[in-house]
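Only one chain is given next, in structure tokens, and it is the form predicted alone.
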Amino acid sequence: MTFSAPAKLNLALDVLSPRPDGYHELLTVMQTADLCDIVTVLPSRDGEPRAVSNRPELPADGSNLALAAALLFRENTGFPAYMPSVLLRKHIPAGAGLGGGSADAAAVLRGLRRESGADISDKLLLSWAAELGSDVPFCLFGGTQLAGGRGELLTPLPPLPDCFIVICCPGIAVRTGAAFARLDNTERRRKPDISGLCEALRKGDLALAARYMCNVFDDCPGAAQSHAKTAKSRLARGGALGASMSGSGSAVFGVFADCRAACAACAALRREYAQTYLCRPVPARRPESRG
């Protein structure tokens, strides 16, 4: 059973107050992009669950979100009948704010529901996704959504108008917990206008939406922010309508209306940053049940 797992971007991200559960209240507009991992669920040869990846630094045990998703689905439904292993062909950079692990977990939950034919409502599947991680619920259906809470409270938005997205990763892995700790001790110079972005999306105005793209993690000190500033400047010079960091970093993306400009910017950045990708936005998946 093989499933596609597309990346997520934070078109705008604001971090609010800390929560008693150790997370933070968030307000963010999230978008799916067609940079994808490929996830395969198959029988374990020796009865021991494990994750195998083309990136050996990733965990092979139940702390791997894709494997955790397969085990959670099996625990709740009995499917698959065998003990699962997960094979990951990773294309989404790790520790880049692109939700690679969350996308993999969501693909497993979504795919196993389809393959099993089990009568599992969207509401129940979303609750399982929330057990696994804050970005997993969004990644289940993707598209363009407003997310609140710790990321699990979702409201669909009109889709981002068709465009070209250049994603640039400097190869610096950012630990999310450490980034939030730094943010709590950083004076913030800018606050994203989430309502302005939502209104621009309702108008279907790509250029206006791009001007509202903003991330509070830009204010955090660190190597990722230094590279992000350089990458955003180059994207802007290359014709991007707007550019921002995704998640807590280190990936930066720029939105282009013109394909040639996007291709030229991608090629120029790739000469310095090997992990640079030309992508398109992905619309929301249709829910498979009404529950």
The other form holds:
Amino acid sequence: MTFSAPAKLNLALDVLSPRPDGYHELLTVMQTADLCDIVTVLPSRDGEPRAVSNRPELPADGSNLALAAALLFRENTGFPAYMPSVLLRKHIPAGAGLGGGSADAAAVLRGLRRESGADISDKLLLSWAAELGSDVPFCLFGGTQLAGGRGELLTPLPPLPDCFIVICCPGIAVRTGAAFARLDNTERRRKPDISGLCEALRKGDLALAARYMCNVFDDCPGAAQSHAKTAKSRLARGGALGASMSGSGSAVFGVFADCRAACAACAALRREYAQTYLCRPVPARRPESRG
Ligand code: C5P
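Alternate state requested, the form predicted in complex with cytidine-5'-monophosphate (C5P) (shown: the form predicted alone):
Once more the chain from above appears, this time first in line as the rest of the complex follows.
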């Protein structure tokens, strides 16, 4: 059973108050982009669940989110009947704020529901997704959505108008928990206007939406931020309508209306940052709930 797992971007991200459970309240507009991992769920050879991938640094045990998703689905439904392992062909850079692990886990939940034919409501699947991680619920159906709470309270938004997205990763892995802790001790200089972005999306105005792209993590001191500053100004000089960091970093993305400008900016940035990709937005998947 092989499933595709597209990356997520935060078009805008504001972090509000810390919560007693160790998380932070946030308000963010999330978007899927067609930079995809490929996830296969298959029977374990020796009855031990395992995650195998082209990135040896990723965990092979149940702390791997894709494997955790397969085990959670099996525990709740009895499907698949065999003990699952997962094979991950990773293309989404890790520790980049692109939700790679979350995308993989969501693809497993979505794919196993389809393959099993089980009558599992979207609401139930979303609750399993939230158990796995804050970004997994968004990644289940993707598209363009407003997320609140710790990321699991979702409201669909009108799609980002058709465009080209250049994603640039400086190859620095950021640990999300540590980045949130650093943010708590950082004086904020920017306040993302999330409702302005939602309004621009409602108008279907790409240029206006791009002007609202903003991420509070851009204010944190760190190596990822200094690369982000350089990459953002190069994207802007290359004709991006807007550019921002995704998640807690380290990836930066720029949004272009013009295909040629996007291709040229991608090629130029790739000379310095090998992990630079030309992508397109992915529309929301239709919920498949029969429940
Ligand atoms: O939910 P997830 O496992 O992706 O979160 C990783 C870490 O990021 C959390 O342990 C927490 O430190 C931080 N986080 C947060 N507030 C959020 C989401 C994540 O503080 N809304």
